[in-house]
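First comes one chain, alone, set out as structure tokens in the form predicted alone.
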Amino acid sequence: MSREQARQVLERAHRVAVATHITPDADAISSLIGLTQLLRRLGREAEPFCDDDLPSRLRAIPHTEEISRVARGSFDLLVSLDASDPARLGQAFAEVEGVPLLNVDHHVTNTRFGAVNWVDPSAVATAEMVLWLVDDLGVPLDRELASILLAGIVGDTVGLRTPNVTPQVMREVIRLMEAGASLPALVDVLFNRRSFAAIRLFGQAVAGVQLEDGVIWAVITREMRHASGLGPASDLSLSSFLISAEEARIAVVFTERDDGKVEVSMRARPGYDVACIALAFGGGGHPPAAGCLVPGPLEEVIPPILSALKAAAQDGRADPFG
């Protein structure tokens, strides 16, 4: 399926649903409320719906207090942003039956689960497919939506430093930024801060680190985010400070939540893929980010995903201009 039936898609419904994924991250957040924006700029009835909490950083978003967890009522058409299978999508559409779906994503591992899919790997970020739609549908940029498109594109290339960053990405940067778009406040309401509680755990976390066979991971329990006051939807952004370390290839955290459940966030270096690690366990992502939520105990998802890592870091290629 194409942008252009995406498009034509958007342009027939009246009242729309839009849901991101579990465990959001920036470009889930800014996808979500883009479109649900740029919907209501065309005189459409939008909600936005994520069934989970956001961590704190990503409520700098504007409009972020509009999200409902799950959705209930009447709709035409259902949107999922950034989500590459239903199950990541949580219970955001479980009360909704019989509405066509719209799929709208960027992860080479989406399963194109919906009835209109428009899958493009190309995409830095689902949210510079939500700017390539805003062009589509003729919706001028003003500040407001320039600054919630223009933190998913930052969100999810790392402050612009992924190798997937081309001139045709910076020019759509430049643009956001020429709308009114601060891209100095953005990376760093997103990189540069994070709370007292955070930085207690990110300490306790390094302590733990292991590094072998290429792979450097760190565990996260109940009881360490408990210890430091931390809640539940709180991103440390760990895996990519491990990755940094110069002996690794591919970096992981393994993070234990409250429902038993162990969420597992994995980095790798150009040349690697997590992303096919991540699939086989019921996530997906990239190639160099990826994660997946899988059921505990702990101490039985650690070592059969720190195998298949060991062995997926052996398969690369060491080119770091790769």
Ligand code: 5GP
Given for the second form:
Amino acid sequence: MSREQARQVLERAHRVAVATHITPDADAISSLIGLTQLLRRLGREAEPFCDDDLPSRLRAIPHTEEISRVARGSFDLLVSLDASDPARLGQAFAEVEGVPLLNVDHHVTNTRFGAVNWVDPSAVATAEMVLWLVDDLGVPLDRELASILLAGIVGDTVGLRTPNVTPQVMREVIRLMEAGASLPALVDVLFNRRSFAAIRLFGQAVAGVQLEDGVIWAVITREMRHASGLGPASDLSLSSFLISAEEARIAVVFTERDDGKVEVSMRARPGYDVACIALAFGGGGHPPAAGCLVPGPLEEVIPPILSALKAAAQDGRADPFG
Ligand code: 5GP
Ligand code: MN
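So that was the form predicted alone. Now I'd like the form predicted together with this ligand, please.
The next block holds the full complex; its first chain is the one shown before.
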């Protein structure tokens, strides 16, 4: 049982480097800081790494100022969190060699790249798996740790609204709230913070939206991003908005980066699967929310991905009540 193996590996470790994925979201940072704090409460040395900038709203999570980009020094254990393949770690672990890696993740597309792999797609968030570790390792929940972990659960469930939110998840949320975490404060920080520039860019992208064969899509070019003045670590959550289109079964947003690569963010209605498409294009994710990073240019990237998504929009279950 890999949950038990993960507990044992963590119990034996003394100096742990913990890393999460690039383009970090709330679950990435929540599980990163949560596990680091858990290990420190157990008297271990633990350092958090993320090889990317953080969106400013995630700076509200305590201890994010302790995050460095690349691990250097001597460690006896590396832990990867919420990353479905090693490329998602960027260079975080590129300069440490010969140290075993524990891979903790909830993505169905995880490539099992660790020496020990604990991959549980039934978890709503990697932060939920860290909460299970808190219990397995017998660490009491305090207000700070509860708030850190609730951030990831609330983030990956879009405010406890995704179909995988079971009564068990709600009981965990209640426990975290009883330990002092504030659900409304986290919802406010995670979902109600956008810069004016982000809203203008969002509007411009929505103005160019297209719909064909059940797939709705929008494109954000480098020029649009530069004109808006937005920094690279800004996540518009545009794909989550577009999937609200009644005529769409799948939504996708293509964002051109400064290095010419294209970030592809996909969403599917229940009964449709974008994780397999993301995987086919070198990325990963969950059936309802997935992504990939592909070499540009935009005009070459868009047609093959769109046609794969149009096929997936035909395959799924057409009637959610059927
Ligand atoms: P989002 O569209 O919100 O950026 O990401 C949706 C889901 O897909 C998240 O679980 C995220 O971790 C995953 N994802 C996004 N981009 C990539 C990627 O380039 N590679 C992999 N493996 N997963 C990705
Ligand atoms: Mn996650």
